[in-house]
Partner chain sequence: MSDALSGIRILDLTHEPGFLAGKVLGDLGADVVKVEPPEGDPARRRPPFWGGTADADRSLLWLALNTSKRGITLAVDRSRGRELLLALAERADVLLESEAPGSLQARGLGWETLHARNRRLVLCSLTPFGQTGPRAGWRGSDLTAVAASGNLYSTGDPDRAPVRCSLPVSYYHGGLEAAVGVVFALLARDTTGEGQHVDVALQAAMVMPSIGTAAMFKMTGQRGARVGAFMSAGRTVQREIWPCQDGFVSFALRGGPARVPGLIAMVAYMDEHGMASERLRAVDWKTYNHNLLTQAEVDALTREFGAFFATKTMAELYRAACERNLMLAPVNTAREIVASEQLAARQFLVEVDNPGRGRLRYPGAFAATSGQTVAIRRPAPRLGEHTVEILAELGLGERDVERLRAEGVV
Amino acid sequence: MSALFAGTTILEFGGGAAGPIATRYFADHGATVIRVESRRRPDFLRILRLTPTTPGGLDGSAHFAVLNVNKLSVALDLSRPEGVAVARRLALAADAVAENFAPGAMARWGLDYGSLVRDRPDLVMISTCLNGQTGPHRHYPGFGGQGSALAGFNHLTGWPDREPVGPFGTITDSLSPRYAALLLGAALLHRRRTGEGQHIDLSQVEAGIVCLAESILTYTANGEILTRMGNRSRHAAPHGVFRCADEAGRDRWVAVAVHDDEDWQRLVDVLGRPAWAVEPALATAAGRQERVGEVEARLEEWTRTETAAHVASRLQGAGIDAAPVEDFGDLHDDPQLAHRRHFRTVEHGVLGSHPAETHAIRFSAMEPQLDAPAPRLGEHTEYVLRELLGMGAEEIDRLRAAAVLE
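Show me the one chain in the form predicted on its own?
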């Protein structure tokens, strides 16, 4: 069976994570995804932690490499009118255009939807930025760190007696690409059925808010503003992460969630029914919530003496939700991820052999493929101009001599 998106060409402008992760879904299933960038304005991930001694320079970024597997790179200097003209030809020839610049950037080049759709009425284009293309804050060019604050994640993350700490990483940069991929796929399917194109405007902040449904619904229903509780839960006790025995100098933890009174009795049995745990006052969720600090401390007295894997296995065997807290080394050794081939090895011209992730989706008859490493900047310029635009050698040489293709 052919790849799901074989024959589909997506032209990508922008960088970082929010845009490129979305198009990876298509690249891993056979689409031709072409990144437009230049040495004058490279993807900022190419220069993240770049030093004068970084092997390969702009092509030596591991962060860029793991996000952009299976893609092609065209070098076009968009500060030059000739570069913009070529980019426009590419956009009109592609099946879809994806961009994650701040609003106004594409319009300054005449590459925005309104400009392109006049020559391509069935154009499919997706724009994703922090606050979307409209509204009073649309021009604020923030990143996921600001997105997590604006969406409400920071308010919920941390401890009630301390300042917000925020979730690790740029969470809206991780959430919004999943929406972008779904929306872009739906728009391509809609065009196949109807012949109609469309412009999709995805706000990364709003995509994050959608993932906080409990907090939104709670406020909508009764005006209560949920706030940070550390690892605790309003509905379950004990609920959190508990220290286990260290292993080879690495601290280890286990996540445990006791959802109801039946779970509690199962936990008490696993603990060997110690005197503190069989107190009648702890038999109900309300009673455990009143003494949650004591319950957590007592539980950790036991977990500290065991490995995280042993604790999780014992609790899972009793029907209690529990799992080791894995670090990033553990993930690469995880047998479940290995079975699903989540990490796969690619050979990069500068970085050599390195692991890269697939996405989490598995179609029954269409395995995602990691066929090529992330591109070196401009690696496929001549190939794309020749194959997609039918550009001859003389025109390519002229553009190269004019420093447009760099």
Given for the second form:
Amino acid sequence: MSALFAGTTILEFGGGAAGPIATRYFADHGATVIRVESRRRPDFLRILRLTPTTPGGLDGSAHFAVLNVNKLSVALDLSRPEGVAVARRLALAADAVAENFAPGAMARWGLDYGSLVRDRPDLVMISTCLNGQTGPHRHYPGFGGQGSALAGFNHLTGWPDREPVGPFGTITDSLSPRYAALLLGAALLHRRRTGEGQHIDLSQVEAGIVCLAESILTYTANGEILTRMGNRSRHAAPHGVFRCADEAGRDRWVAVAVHDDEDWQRLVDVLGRPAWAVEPALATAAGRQERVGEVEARLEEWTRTETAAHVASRLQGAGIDAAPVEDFGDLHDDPQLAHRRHFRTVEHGVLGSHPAETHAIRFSAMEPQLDAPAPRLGEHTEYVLRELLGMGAEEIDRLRAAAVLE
Amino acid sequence: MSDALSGIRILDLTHEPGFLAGKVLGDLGADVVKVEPPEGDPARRRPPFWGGTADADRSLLWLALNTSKRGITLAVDRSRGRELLLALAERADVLLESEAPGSLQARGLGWETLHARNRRLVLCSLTPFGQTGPRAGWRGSDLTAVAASGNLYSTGDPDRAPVRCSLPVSYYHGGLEAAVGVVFALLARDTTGEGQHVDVALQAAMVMPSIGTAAMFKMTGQRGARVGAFMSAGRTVQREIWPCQDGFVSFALRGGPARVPGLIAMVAYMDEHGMASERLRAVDWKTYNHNLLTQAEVDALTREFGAFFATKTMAELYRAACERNLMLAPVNTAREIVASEQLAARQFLVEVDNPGRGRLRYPGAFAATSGQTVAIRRPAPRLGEHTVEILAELGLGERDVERLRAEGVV
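Next, give the form predicted together with the partner chain, keeping in mind that what was shown is the form predicted on its own.
After this comes the whole thing, all chains and molecules, with the earlier chain placed first.
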């Protein structure tokens, strides 16, 4: 079959991570995703590490590049009514609109759902921001790091005797795009069946809290607050991350999860049945939990002398859940990710050839495609105005002369 | 308006890693049927239990992530159970599962068999590493999937081991990707008339949560690092998580056009409390660049902000943040989340009646839509709650079900 979303156009306003990652699910399956951008107020990923000497300037951001492959860019001056008029025509011509500006921004341009739906009754539109489009804290100006704290992820991550840390990478920025892709996909399915459109208001904080429902219920049912516990588990021991032999001056670690008493016996065998491990008191999960510190220390005495790869493969060979702790460099040598073609190479005008990743879903009858690098700011303005709006050269020239096209 | 996924029947055979996938599809209106072995899913036996009573219908993990599903017990390892599952699969649109790769096939329930019985069926498999490849046979769980994704290495304090979130974030990311995969496969089916096998891996699902940093390695050479409650900026390390009077807040010294107004407002707020020094008030925010600070300058700022936060509670600071546009957030626990006025205004928390056990407050819809299409539809099923009504769809009467029960099939 041709790509799933061939012929589907999604117009994207906003930037950063959460919005752009969401539309990638569609772009990687053939949708035409058009970013509406501005040179005066560029996407913050384009300027995050920008210095006067950055090659390519606004087009030279590696961070923007890896997240925005497979997209087109239109640059408009939205401070001008003519620019807004063009954006409106694009929105009405698209199959769906996705935006992650602060609440109210789209309305100030007259590009909110309520304004657009009058001319496009079956419009599908998703708005995502930290706290949602309504409520007293809707204008709260946070980024992903704040979203993670508000949703409860930071409190649950780290060591019980220290400050919370939060998972690397602002987790609400990675959960909310998946919800957004799900909601947009379901909305497109629904419109195909019923002809009805809809507006979706996705609060990144709320969506994150839905994932942590176990923690909310533990409080609402029992009044107990779940808190961070390092790598330990309430249900299994040992369950942790252990230091292995350093390699090339780098710290190396292995993660090991012993889920039940059978796993423990397998581990004891791998260790060569040393006296400390064959103690009957450690044969039960409760016994191991009671002396978990000692068990962890003993286990680490062994892992310290071996490479992480060796420990993981020996344990896996014995049927025990274990994996080397990979750093971002290791991922590019990971045989499983290579097998799944998780990273693909694209050719970028400024950055050269670089890898970008696609999602974690593999289909038996369709394949995600990374065809094009992230766009230069405004790279496709004329193309899109011509192809999507059928605009003639004269009108395009006039808009360009009036600096409506940036 | 009707629901986005109304009319879609999903058989959900997943264990904990897949609970969220079926739940969100059920919230979108699909008819999700949880299929468990007669003794129940292992999650039913896991504490904490509601009220501390160890009972298959009181596990909070089970109750939390299996809402919007009906439930049936079926011993699919027995030939009669397998037959009944295949009969259900003939009438279903989707089968979701999280067994080890090859395990369904070994039981005569692999993709080829299912596809032959129902060409329109979508099979979605969620596993630690995926269905094929050199590590497909590896065991895995949240800790090891996150370890193999690059995300764990950079989470935690520099002087200790990499550390995970104490709740399984890879199951959330992977479960949501599975749900996306199901919807995409249903869209494709509209064109082709055929279902397909959807293969989602937890390891791969945890790479993007590092927000592009993994792919950027080839350009930056940065393998990642643990910086704890801090982050590295330019040539310095800057605090990101700060103690306050009753907990912690997240706040950064980072500047940039979107953030500088928040820093200016923070200094004004401190000044109103007489806690902004001459030096702090003299900072020129027009030229401020957190990347160019020296560590001594960072440390001086840190002392001042830290001293101020220590005099305030999380709630006070967040109220000020909302009123004054400060870029500061409380490190919420479940208690602050349940008390949130924002969530109350959006009616996010909802009461769910769990028959025979009482009402319980839940996080509600994961999005608000103009058509009210996202909602918790029903409480998590009690063990075997809908076995009779679902088998009735296959033409089995109560007496047949009694016989199956006696044989240990249901």
